[in-house]
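For reference, the chain that follows is the form predicted on its own, supplied as structure tokens.
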Amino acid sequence: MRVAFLGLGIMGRPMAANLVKKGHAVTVWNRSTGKTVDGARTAGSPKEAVANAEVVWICVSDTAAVEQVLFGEDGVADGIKPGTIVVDSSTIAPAATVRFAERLKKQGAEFVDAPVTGSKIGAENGTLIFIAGGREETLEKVRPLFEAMGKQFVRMGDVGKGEAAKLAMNLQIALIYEGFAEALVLARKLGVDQKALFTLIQSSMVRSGVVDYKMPFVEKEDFSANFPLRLMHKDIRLTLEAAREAGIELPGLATVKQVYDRADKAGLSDMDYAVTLSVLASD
């Protein structure tokens, strides 16, 4: 397939370069200029990356972002053609992605969000799973390109649906990692051995995928960005407001949010989320 990928950061770089490797004829861009991908052509803005897709990949950091790379000057609206469809893999409020899609659609194309899920590694190893809203149809179209990049999509609901389960997703990831976090600074600090703990957790019924993932780096005190705290700050921050919309409160996860702000304070966001134990033990 012709196929526009907007955005080469940690993630969008490596899902890219899978969709090369299958044979998808690839057209990329990147806000800052110098990021480019073996095998595709790189444009000098989204408008020109789109003119001749059959699918509009976007992988960037925000609502913010996206909306500028869809609406903003010689963005994707600007050179879009009736037909395409757009495909989101940021993570960005519901409500918004809602708003893009009706805009989109006055234009003839059709909008999908499918946010992922599994880090970096995922991404450069071509497992993730995608988070997908959309209409069934559409999203068979682009199967192609899922099976390209990741291991399984998963359809949610219409479109939004699939922001709001990845908020929902990263919500119990943020609290399942601090329990594991605080847990592990409460035990260090009561003398218990941290390797006779980790065998612990592994061989009851607190074991969780998170733990098992984020385990080894914890070992290592390697806090490298799989997954940047700021993005998982930033998702903390509208899974909050979707609550609030949504006229509900989550405490528990508002508290976790205190923590992540007290690192990004000191300094921490490009590292991986995993370092706020860092932050709970320096207390």
Ligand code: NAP
Second form
Amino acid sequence: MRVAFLGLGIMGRPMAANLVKKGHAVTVWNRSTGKTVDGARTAGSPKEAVANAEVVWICVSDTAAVEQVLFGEDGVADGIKPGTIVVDSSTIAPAATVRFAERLKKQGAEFVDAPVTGSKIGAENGTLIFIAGGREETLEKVRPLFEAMGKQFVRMGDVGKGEAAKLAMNLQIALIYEGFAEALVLARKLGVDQKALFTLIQSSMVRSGVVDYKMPFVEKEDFSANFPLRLMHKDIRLTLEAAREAGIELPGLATVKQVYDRADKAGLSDMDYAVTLSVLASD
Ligand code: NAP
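Having seen the form predicted on its own, please provide the structure of the form predicted together with the ligand.
The next block holds the full complex; its first chain is the one shown before.
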């Protein structure tokens, strides 16, 4: 398929590379210049990138960035043709997603939200899970692209429901990792051997995918970004905002947010969110 891929960050670049590997004709664009993908054409603007595309795939940081890419100067909306499918893999606000879809519909384009889970390793290995919102028929049309970049896509409902489910997923990831980090800090203070604790966790019901992913990095104290803290912090804010709109409270997540606020103040935002462990350990 002819795909315009917009946003070549930690996730977008390997995702676009996997599309190229599977034989799709890919044109890439990134806000700051110099980021490219072997085998893909590079465009100077979203407008230029989408001119000949059947599918536009977006993976940028947040709601404001998606709005800029879609509707800013020389954005997607300036160049898109009726019938084009726009898929957004960024994690953004569900309510804004619905608004963006309505605006694009007026131009005859269809919008799908398909945020991902699987992080940097999942993007590199083509094993992401797409959490999709949109019409079944539209999702089927882009199935070959889901399959080039991931191992599964799950339809959560209409447009916006992918983002809503993604926030519910990251809520759990933030809380699970916080539980792991607090347990580790406590156990260390109480003189427990870290290696023995890891063995115990891995052989018990406490084991989880989140801990499986993060444990090797924690062991090496390698907090370089797989999922930057600033992005998890953004997702926590989005989740609390969605909860407020829905008229519910999330007291656990509201408390975890305080740890992220402290990490941000300590200048750790560009490191992996696993670095929250060192914020706790520094108390
Ligand atoms: P990243 O490495 O920080 O990359 C962000 C991308 O967004 C860059 O290409 C950046 O362009 C672009 N961008 C930021 N603001 C923009 C704007 N105003 N206009 C146009 N482009 C803009 O982030 P990432 O890790 O790839 O994450 C991308 C999305 O996937 C986020 O929504 C994140 O929450 C989600 N996600 C990430 C992970 C993960 O583990 N990393 C996992 C699941 C979901 P520049 O290069 O010019 O800065």
